[in-house]
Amino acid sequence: MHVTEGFEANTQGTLNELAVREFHDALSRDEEVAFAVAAIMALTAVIKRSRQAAAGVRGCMLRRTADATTLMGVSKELEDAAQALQRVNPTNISLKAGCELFLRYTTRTSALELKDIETAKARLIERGLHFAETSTRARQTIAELGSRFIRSNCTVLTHGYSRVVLRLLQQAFSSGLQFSVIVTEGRPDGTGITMAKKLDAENIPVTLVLDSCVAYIMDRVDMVLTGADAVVENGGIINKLGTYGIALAAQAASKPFYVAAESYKFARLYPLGQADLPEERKPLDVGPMLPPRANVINPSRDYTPPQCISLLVTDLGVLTPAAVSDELIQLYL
């Protein structure tokens, strides 16, 4: 192995470790930061460190190598770091989508035409930071747009815990609107209890119901508002298990079903049904009385098709499900 080849391998390994460390640091600093935004911050750090690595190559009087000193090399470093991040949580769809969008955004730039590698990298860093800032502001943008759908004295049904839904409801309540929220318990991890606690802390009237109670209480609901793990190409969503059942109940009762989702959750996926989802399971305690030969099915999420969704409130604007494919094309061009 050449000395430079060993340096390049060590450098990429260091960059991957840096990305994973920055990712975990971002999540630990702020419990409200989304996985995708933490990944975007980590990949921006990789570009910054890449500049230092390139300087290290020259400082050691080694030849200029593709991995350290060309934009193709920078792109390869980012792709490798993004793969390292995705290995942290292989089934997290929004993490994968965030990495893909960041790579498209940062490399789709006139910086690629610059001959000065340092100037080009500085431009990529600027774009990376801008993308991270835009992604961080996404929830507030959605809250401002979506709060207009909340009417005085209405009852909103939401499912489990969603940071963007919480921000939207906080925005509506702070504007002086009086409304109440019904939250499902969100089994198997009980995230609805977290949502109920946070709403109660804001003095927003909240009622917790069993997941199986949704159809029973739908007549008391004026609208359904959920988050999404991912928004897919046909305008449908992948979200916490039970979302599809709630959407069907809302449709049967002629109640609007709204989705609040950040654009970094737009994913290049086209599921035709539940079997097409990436498999993810969470621990489920069914108690000691389960017969030993009985099987347990405990997926953590399901797919809600676009025909069940009224509108999607995103940081790109309020979209119909049919408009999502056009937005995805623009994001990934």
Given for the second form:
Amino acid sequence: MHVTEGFEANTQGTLNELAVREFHDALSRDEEVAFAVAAIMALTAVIKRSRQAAAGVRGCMLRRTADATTLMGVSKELEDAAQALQRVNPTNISLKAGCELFLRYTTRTSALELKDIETAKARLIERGLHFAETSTRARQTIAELGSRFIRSNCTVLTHGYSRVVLRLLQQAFSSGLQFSVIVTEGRPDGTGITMAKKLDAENIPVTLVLDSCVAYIMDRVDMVLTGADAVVENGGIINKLGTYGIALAAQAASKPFYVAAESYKFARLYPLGQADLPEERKPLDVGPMLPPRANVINPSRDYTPPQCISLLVTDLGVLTPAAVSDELIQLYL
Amino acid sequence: MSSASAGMFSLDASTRPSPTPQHQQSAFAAAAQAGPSSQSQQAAHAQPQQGGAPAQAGGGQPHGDGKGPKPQREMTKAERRALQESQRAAKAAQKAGGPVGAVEKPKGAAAAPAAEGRGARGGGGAQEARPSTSKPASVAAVPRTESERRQDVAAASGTAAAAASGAAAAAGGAAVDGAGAAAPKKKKDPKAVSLNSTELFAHLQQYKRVTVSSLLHQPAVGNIHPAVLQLGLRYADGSIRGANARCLAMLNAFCQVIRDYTTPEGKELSRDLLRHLNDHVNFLVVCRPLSVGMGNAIRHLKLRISTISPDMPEAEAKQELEQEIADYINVRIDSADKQLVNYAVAKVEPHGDVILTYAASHVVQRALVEAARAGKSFRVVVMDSRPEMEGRATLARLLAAGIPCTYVHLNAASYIIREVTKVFLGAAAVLSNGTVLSRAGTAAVAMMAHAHSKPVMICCETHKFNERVQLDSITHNELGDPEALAAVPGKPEVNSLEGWKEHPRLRLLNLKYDVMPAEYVTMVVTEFGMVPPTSVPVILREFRQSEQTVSGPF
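Pass me the form predicted in complex with its partner chain as well; I've looked at the form predicted alone already.
Shown next: the complete complex, the earlier chain at its head.
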């Protein structure tokens, strides 16, 4: 018995390492890859690898373990690997959401009821690959769905840098629409400037404004379009700091507020308010003149409640905020 | 149409001795006298006009009575005829000395015999028929001594009110118990309107004090299992209260009923047991209207019974049903509670929360106690209100768990809400439009919290979810003892309502529940996690699907 336990621990350790390595590889291979997708790829690799490991374990245990236990072992391995991945970046919500969704998606199959372990695992791998594939395609789907919301000669306000928003705008522009984009500066990390550069490189007319300029500029804006770090259970979003303020300004000015988000960002989170978020701090961007006794609160993201959001453009379709929770319930119930 | 206007009109009916109540009263006498024959049918025709509210309630029911609303023209004709008949009958009644016996109902008009007794006792009370038109129904329901003291006044109205509440009982039961396929066909008494505490609520089961002797007058009481008899009494005296407790107690009692049941010779278990169970449900309804959770449990049980194959041996079938009940209790209530509490505890901050709760909710209490046990430091504001004062039980339990508490009444809500960070509330039911049905006063608390942007969390297990949609607290509700409003315990000097029954223009309304629209609800905490109120139909749909696949073996 001791031998087996030791062996399993060993396997798990190597599996976790493998997951983390795969995760970093996926991220470095292509900067377009989202955290969640990288996690999904890593976890799929874990299943593949687990096949050999489990077979090894089975041989070791001289058929003392029933197949079901081994399959449960596989899902346990997956869970452990997912936790290891989350330890890499504990405050990243979209990584967490991706891992949770993947686990749910794979274990919800009938695979676990199959008698034959090899077939079951093949099924799991198949599902894992399928999930990774749809996740990679998600951005393109969203771009196609969302570009229809952009009319010619309209002005779009966006906040910070979002790859899916960029893809959407590119798609709309390449279909021959004339529109202009207003980008906030996106302090403290200046992601808005990155966004402006990329848009400019695509020849899309772009205007850069201060983050504090949002309410001033809102009159000239036809629609607001942002990305999301995570979409929470009630259809609200968690996104770069300042999004909530923009949403409120848009609501006050009766402008539509659209969110483009891949479905792997749907998280099982239900924040009650700003204080109820997992905290994440980014480097402080304040000048050297800071008085020594002044406190600084420096969150990096905020929560926008569903009341402020008009529609969410996802790869599952264009959803109202309420429909997000319907999708999540169907997945998790 | 006319039903609505009748309902609205009746609001101010108490302020003048209008002819309407009188008509209604005399029409009642007609129905009472006429017996089950032709005139009762006319009365039923006239009902949509006169008994406005019952007609509306009927619309919301899955199976209304056989006589649906008739075309307008026919109704007016029928009404005219009924009116004439009733006036004639009223005169006759006056001569004969009091109406005798309510319309004999096939079944379910449980209160009829009792009413008959009282009517007879009253003797020539028909003289007082007019003043009693504006008397609240509960005149008939006051304790013995009281009713005897003013017997002459109560006599005529007693008959009417008791019969009315009997009919309303049947109606209410059918409304709550959505699946009550075998619920009695009720002939709604059109005159229920005239005598009720507040006519807008005439369609509800009128409050009637339940005592051992009043229960013994029930028609089918001989067939009722002693466990259910006891349960009914405990429902009535309030010693079992709270949606979960009531549902659990009912399921346990039904378990005993099934255990002691034997199929009569030549009958089929699935059919006869359904009928048998229906008798018990109807009995419980008389004691207190069913809650939504109870209705769901009964529906589940009935579905299971009806799918029992006739070939199955009785012992095995009973075993299976008992197992089914045990599973229901375990899965839908006990472990659901545990799961729900875990989710709710996760929403309590480790430090510094001030949590408001209102009245008493078992799961909320449990969640707060668990949160304290998990080492979270927070304070609870227990809000309470008359007449139930259920918050004191909450307070006692939280204090026993060492949680610092503040106790306030509902009228301090606007003051205290500023220091509150979160609101945890229980619910009697959550409906498919996200509306939350809960103890009267809860909606006000939620509205206050919403106005101050405080998150409102409703803790409700999915066994109390219902597919009904409700927009106000009038269509379905429960009436409590109006007497509870009249006296303030411990304050004998507050007695201006003493003798309120003698006052012709005063009615007391003790509503038990109210309705909170979904917009005040931040989230509903269920055993499946936290969902926005807009997602209630999704959960219901998932359940319906699983129910079909699980218990539809054929």
